[in-house]
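In the block that follows, a single chain appears as structure tokens, in the form predicted on its own.
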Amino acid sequence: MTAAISTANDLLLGRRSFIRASATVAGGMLISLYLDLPLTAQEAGQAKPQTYPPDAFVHINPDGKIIIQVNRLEFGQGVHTSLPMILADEMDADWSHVVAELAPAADVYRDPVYGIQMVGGSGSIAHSFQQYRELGAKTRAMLIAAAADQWKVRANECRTEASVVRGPGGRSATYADLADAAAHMTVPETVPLKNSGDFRLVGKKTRRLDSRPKCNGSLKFGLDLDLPGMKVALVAHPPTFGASPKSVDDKEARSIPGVADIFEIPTVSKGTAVTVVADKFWTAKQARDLLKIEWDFTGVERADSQQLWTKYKELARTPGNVAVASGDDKAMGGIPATNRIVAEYEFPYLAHSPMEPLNTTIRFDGDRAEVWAGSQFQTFDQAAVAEVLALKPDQVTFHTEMAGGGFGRRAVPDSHVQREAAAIAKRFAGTPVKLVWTREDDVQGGYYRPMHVHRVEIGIGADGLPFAWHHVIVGQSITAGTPFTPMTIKNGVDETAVEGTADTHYEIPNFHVSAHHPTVNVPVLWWRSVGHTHNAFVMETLIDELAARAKVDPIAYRRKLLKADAKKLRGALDVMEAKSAAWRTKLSKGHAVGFACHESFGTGVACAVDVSIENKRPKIHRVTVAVDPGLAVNPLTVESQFQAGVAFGVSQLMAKGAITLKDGRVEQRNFDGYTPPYITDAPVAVDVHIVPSAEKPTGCGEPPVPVISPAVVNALSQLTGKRYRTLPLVSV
């Protein structure tokens, strides 16, 4: 998601928000957010602004604790630490004693660039880091405030560090012992942010708040959720989507011991599903492969890969709509044969298979709900459970739950999962039941990145730099028919198709893109990186062939190539080449280094692999990756990001990572079909190295994705003299 996000029922924050504060009974001080309604909607002559519960984000204990409100997922990212490391810092909190929790649903907690509550577009760091410095720096004047006037002096004369407040004459006094006071003070409308070299937390390595709680067991995930008296559901879903039952036969399904009910309940994609609810997951689970169920296709379209890979084919060697056009659109034609290149790229759709299985939990009381879920959509998840269960949603208390890993599969506009269950959650009023998604559910039931073909024709000139360049790209739109069409799809073309490749670094004269998005009837959604996946993958081995035709440096072919503008990736490329100059200069035989350079996100990565060939596999031995993110927050989380997120692009390359179509039905099932990669599979090094840098944050979830897969054929190419157009690499 790369686009600010505004909607008819006024998801868009208000730009202008100070804080307030409050006492509690308890004693202690709670900070929060008091936002103002769009100008739009002011003039309009809307209601007031609405005053949010005050411990939105922070509250100070008497006993000195400091909990800071986490306004995102957590699901392996590191924002749990991150976002607290950011408002701690400008409010020199002692660190020791900050304890994260994450947000619940609410207005205040909606991201200030997207104007929802969700992770995305890896824009965590990137949006919220103004909003939790100022937060934290006018807590810390508060406080401030608070000891100037007990000890009736100025506050210019008072200074701050690890949670105390120091003041003339050797006095003291803790944020624990002034927050009561504090919370009476005016809220400053201004306050000055510290400089960067006085960050204590902000760029330095500091492990996470959360690691010793997932490593000993007791963080409980969404999945560990087990609340008194609650029921477990499972949902038999159409093998085609959209499909429904013709008929059921759950006699011997109901006569397992332990079920509650079996019944039937709508699906988003216009079919129906048969739900079974039990007093356990494994009792639903046997009920459920006890049914017998008879399907009925009528009027369903049944999507088969083979027959889409000649339908987008086709449509590739036509002009789609444009994307970009610069320069002459008929410079292609007086450029000899000779000097083109034409390239057919495929790419099979991509599932996400987080390790927790999708689930969520849902107590409904009649004219209230409460939910838990790891959801990435805070906002649009809880206005569907309120929509499904006729409520406002105000109605409906919805708690984040720690996830276990999501990779986009937890962002999902249509809100699937959560609508499900509200369906079956208000057939038990008063009684908690967690609707899970099996692993087999997920594979087979969607969400997918969609599959794409990629047609490019190459004018070559004669100093051997592209001089025209024709792309056209074929593949499902994933905004379409969302809350985001109208920030995403300019011309007909959906930016998240074509983002990597229609925004490109390289200086190409005569450069055109255009896309076709043919509608199919298969669920599609962002994966790790949207289209920066496939679009990066294209791009990258193009550059790296017109490289070797030319036989110029790789990496300085790249240089000669990049925009004047393109300072994060020339930082970056300059920082890999450096890093990676003592492995790439002695290499062992039959070892080949590949490159990539992408930006994406904001952030600028180059990578160096080095590469052999194992019973006809990619062996990778070594990953050395350069990143420009800017401010590096927690350069601990950064490297951790870049590590996991190569590996993870290294599944795109997986023989077995594509998810078929036959007549309808998804071929795989699990692991067994549809397999991540394995620990021979990934890297056995990846060194990471932040190009260092004072600019604001950008992204670090996304941009590792892009470059490994690209690195690695393009090393493969040297030693087999091949090159790789179509993924998975079946055989190599």
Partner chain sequence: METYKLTVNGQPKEVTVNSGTPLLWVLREELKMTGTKYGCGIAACGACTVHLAGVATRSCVVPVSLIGDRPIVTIEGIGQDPVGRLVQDAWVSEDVVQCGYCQSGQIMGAVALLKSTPKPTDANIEESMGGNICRCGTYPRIRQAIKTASRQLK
The other form holds:
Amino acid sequence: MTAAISTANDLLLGRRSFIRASATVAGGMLISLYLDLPLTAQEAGQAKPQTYPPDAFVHINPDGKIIIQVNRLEFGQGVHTSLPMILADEMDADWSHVVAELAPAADVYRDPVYGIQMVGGSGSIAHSFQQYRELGAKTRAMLIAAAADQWKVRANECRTEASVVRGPGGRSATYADLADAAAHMTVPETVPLKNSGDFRLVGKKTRRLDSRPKCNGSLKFGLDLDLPGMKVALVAHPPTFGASPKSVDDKEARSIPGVADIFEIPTVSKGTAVTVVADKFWTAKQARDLLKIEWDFTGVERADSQQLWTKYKELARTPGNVAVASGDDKAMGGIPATNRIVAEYEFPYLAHSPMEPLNTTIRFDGDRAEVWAGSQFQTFDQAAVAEVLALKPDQVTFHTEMAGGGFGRRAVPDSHVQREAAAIAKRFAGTPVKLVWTREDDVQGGYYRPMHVHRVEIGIGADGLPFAWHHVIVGQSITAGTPFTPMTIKNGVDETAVEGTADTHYEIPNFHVSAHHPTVNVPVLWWRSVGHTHNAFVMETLIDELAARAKVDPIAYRRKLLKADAKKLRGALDVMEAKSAAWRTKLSKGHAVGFACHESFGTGVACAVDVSIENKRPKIHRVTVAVDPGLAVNPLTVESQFQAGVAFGVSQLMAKGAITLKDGRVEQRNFDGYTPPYITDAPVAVDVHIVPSAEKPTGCGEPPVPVISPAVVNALSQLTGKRYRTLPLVSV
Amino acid sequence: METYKLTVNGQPKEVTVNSGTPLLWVLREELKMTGTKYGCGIAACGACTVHLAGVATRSCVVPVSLIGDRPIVTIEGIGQDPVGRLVQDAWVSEDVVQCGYCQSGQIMGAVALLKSTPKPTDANIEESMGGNICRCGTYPRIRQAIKTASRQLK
Amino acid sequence: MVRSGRAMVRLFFFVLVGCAEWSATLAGAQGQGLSSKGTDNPTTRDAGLVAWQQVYSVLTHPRCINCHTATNYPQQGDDRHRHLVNVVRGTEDKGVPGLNCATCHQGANADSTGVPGAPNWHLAPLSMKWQDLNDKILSSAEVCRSITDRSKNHNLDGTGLLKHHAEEPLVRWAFQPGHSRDGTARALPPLTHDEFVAATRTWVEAGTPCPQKR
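Structure of the form predicted in complex with the partner chain (previous: the form predicted on its own):
Complete assembly follows, chain above in first position.
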């Protein structure tokens, strides 16, 4: 990684080269081999770059190493391995020679579907599968062309395997030998791609490329960055979003040796914070602790969870903006009260709390700047830094640092961390400054999964199936006021709030879903699987309740209710049912099995969980998951994502799994108050079964999360006879 | 500021810092050994775990002044130890890591467990690893890797 | 808060001693040298019981009782909540490898990070539990019987108990518990260490009498 970072450091020249070169390429995607020689003949007369432009996807070293750029952040989801697998497969590269690097911010690395450089919506493989295949195939074609040229044979007389081109008469040349010549070959417009039967890597369980350095402490995350002369900044944020200091007494804080400066900076929520810049983290921390700040809350809304619950529940009693209205709105009227269920659900704010606390390092050099950040939104974050520093985005070199988790927290449309870092760096021109958010800053700093109330009224038909369904969802809009609005808000409904309900795969003849989006002075954000976190819980617990009421097997009930076209869910249910049968039929005493199935981000998931109650908490002994992600590019990644993703999903059930506010202040400070699952809370074993498929790949980062909490409480309901509609699960 | 003599991964080191500075920040900022991670600063997540005289220790809460002459082993040095190496290898072969940020601490905890309990039960694993948070949730594979390493222990 | 609370407890005992048991106090004062086998002497025994109540008030203070649990975990804080981070007792009352008491607690209080410490930080053995499995504090009589039972208390006689209260670093820690992360001083037991030792001495010299009730 260090090598990659330094390589990418001095590359504005390379970037300009890219911009010219890219003009010849349609669709904003450059197919290019940046090798040891200038890219094109036109550039031959110009100064030869000392290093490789950052925006190359593939670089073949003279020693045979094949360096593949990953066009998005690696933060656990495995793209640092899976995307290179795709490219290397089409390229017929020797996998043992492949090195992956995280690409810096550049237009060429924009997500081909979203149009910005980002990770989100479980789109990495889904969106870049075709892109990386073509990159690999074109690279291979150019290597073959170079060999054919040298050997004076036709390209179709050559074949490739493991980084070698073989031609007629036993001729062969390694990719490393051919690289220079290949760089001068024309990039083919189109190339044939492999038949899936010819894949050598795709579809094979492949271990991560970043494992060893993550196991011996050598891998550098953003927080580990150390630059000469670097300073560390901590920020004392207002205790209520948008507040500002009335007075600051920093005398004691400044007396700590090593403190460089203490000054005020604006916050994105229109308040003011106080930053301490020092030589080291611990110096800055001591100094920040000694700041005496009196805060001014004038004109600042002080959000309060208890008041919000009351308000939200009241709102939920009236329909909001309509997301879906199908069938007869009056159908409910024909159903007797005894055949109706009214259910009200509460979901709190949730912090993402990735293990690596948020951080960004910036060096501002007057007419340009350099940024190091683990970012899910490089395009936005680069632009935000540029704006604060009065630069253009292309004057900001933005390095993508390996990130210790994110779960959405590093995909912030307002780039508030980068803006803070830029405002601080601006005062320290020429000196790199690393802004660190402590865990307390993270837990109290907002950008939470919004709190929600759902109110659902279900009219049950004579067949035991839901006949009429009125569903009101209340919660802040995540995307209102962001550049995503045109994509996500329709008819006043934020799709990220109703996803998983409005687009349910269950067939409900008279179906009405609406949403209220109150404005609250608490910044909110997508939290791994976004709206599905609460919608799947509501849908899957209610379906379970309906099945129990109808005295129908919960799997059979779901099958009966699923739409005909819900193929992925049907397939997943079948596999889950078959694979869990052995343990389900011999459950230990005091155990129960709970089910859930849910499709999100195009991936169908069904799960069965074995749960008992220990120490008044659910003990999750076993989970069987069946997943249909289309073609599983790296089945090992799919398996890992699901094994771990269900544990992440248990966050919602933790006794201390809520962020609450009282009189404008967040009541939790650190992991003692807001507690993610420990090993004791997570499932003991998770077996993952991939439904065989040749369909195009869909995401696996988020789909594990929605199913687990409803499945667990569905099991608990059988053990206790209670229904669970309030999260977190404070008591069983 | 005080000067402290430390032994880190067998090497003598000398640092001059404020006596209250936690070992974590001495390692990361004075000795530039960043394999030991900051996760919470209150010993609630285990990302900062090192071995202090063989005891798995949360370096984020231990001021350098309380270390004395106890030798320190970090994730950068644990591979020198045969059990440490086995555990790292098991972590790689079981493809445990995801984001990887917590895994230095997880591995240091697992090594401490296996050194005293070479054949741990599931309950042993839950108790010994019970203070380490993996936000990605890699717990099932952590369990598996500990068992794999255990099988390979002589 | 802390100081005044302690003063109140002291006042309470003073009143108790001064009024209800005034004759015992007088007897004790007169017969100091004779009291070591004083169980037969009802007045000395009464003074011993009063002193025991003082000792008990310290033993059941969170600084002490949090590590005298009946469960497989210690407690924390003045509200005696279950110790965070899944800390467990372990077979030697020192946690388990990977999550020992010493994983956080060092030989002295860590002032800069707020973690309390003293040499050999550990839980009291289960034989010295002063609360039940529901974390309810045992009665004065129960704790007294337990603490004087040499099959449970590491075979300590009265002198041994006195020495333990006077010298054991973990006992002494309770009276210098340091401050928590946010800088607030940890609440102190209702007596000073000197008062605690003096009360223990009186109780020991009275022959470690225990209340009769349950």
